[in-house]
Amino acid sequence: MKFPYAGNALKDFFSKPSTERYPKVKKEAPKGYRGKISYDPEKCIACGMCIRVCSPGAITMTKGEKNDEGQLIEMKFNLNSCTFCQMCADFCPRGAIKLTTQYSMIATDKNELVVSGSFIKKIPPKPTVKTVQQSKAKTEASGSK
Amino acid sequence: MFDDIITKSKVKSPWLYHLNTGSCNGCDIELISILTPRYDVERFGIKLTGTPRQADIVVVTGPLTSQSKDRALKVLSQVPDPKVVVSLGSCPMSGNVFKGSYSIEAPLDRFVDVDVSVAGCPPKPEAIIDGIIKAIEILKDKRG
């Protein structure tokens, strides 16, 4: 008579059960796991790439009115329609947006699951009056030939 | 006394019941997983069941189809009161990729209410293991 897996039964007397004990012992996601996306509004600068590739259109941009400092520019990241597929952050071109190990995303609430920011864009400086001057000469040339 | 010890008994184990409505499958194969033995979901004393008229927590996955709407709704008001539903992944919320076409009728929750909803494409069965937690804790509180 065999017995093949008296081995393994043996073993298994003694071993610890294959059941992780999560809520107790945490675990960490690994590394490259696309988790909940964290958005740099420092780096941002508005080109609006993001919105672009997006497939499920989770990410919206809304300007405000320019001022002389710049325009306020709110960035939403919505995790309730998001796939997770990097491709926001794989073409910001400032790498403002990273998706992190972090994979616990509950709520009880829809609107806990938004991600935002948002930064003055300045606008670029008038130009100087030396360069005006010059335009204008230009232009009188031309008006004369 | 009785029924205080079979309140009591009953938060303890709450039953899970399983709703498709569309779903590609994998928020489904991620919520299998944590029945198997490696997550193993009873040890919070949860069962997954295979009739509405049981559970106490209902786990939605999927976008909602047109197909699937009347008979999702119709599953869900078999549910006994107090229960707790659960939307898990990105189709039940809002429509993740589908939305805006012609056969989808997400978010779920211009229906019935939802009472929490796990973000993920699909989520990590450790994600959908703190959802049910919470899932439990909510259902403690609606049985007073």
Given for the second form:
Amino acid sequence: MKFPYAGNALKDFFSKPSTERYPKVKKEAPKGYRGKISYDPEKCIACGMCIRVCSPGAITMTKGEKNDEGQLIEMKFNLNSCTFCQMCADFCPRGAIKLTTQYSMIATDKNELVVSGSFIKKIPPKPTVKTVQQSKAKTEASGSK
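Could the form predicted alone be shown next, to go alongside the form predicted in complex with its partner chain?
Below: the lone chain, stripped of partners and molecules.
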């Protein structure tokens, strides 16, 4: 009985492995890697540009009820649908969305792959008669020059 690959098996058994020990030795992501989304609700102005440019529809905005402080806005980024194209981060006027270098996104529950944040969008004050008259006076003054 012949064992044609026994020599190769013995040689490989005593040689250094060609793969890396990933869970034990973490690798740094290369520069420019587009990993997990990071969202900063403090910078967001709820313009909706990220939603418009997201081709898979992975971004949703939920508007809550208006109160004295403003309107509650919640943004959700579903990483199950995300293609990590970085269009949302590129088009965000305030830089509220960034892609990190985190590449290990293992989850047992699909809700673990949802990045969300909420903030209160302040309602602008209603203009009074005095401010309307002042703005008219400014436009008339600038138009007469």
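All figures in this text were calculated on a predicted structure; none of them were measured in a lab. Residue numbers count along the first chain shown, from 1. Between two forms, the rigid core is the largest collection of C-alphas that superpose within 1.5 Å.
Asks: Any chance the CA of Lys122 moves 2 angstroms or more between the two forms, core superposed?
Replies: Shift at Lys122: below 2 Å after core fit.
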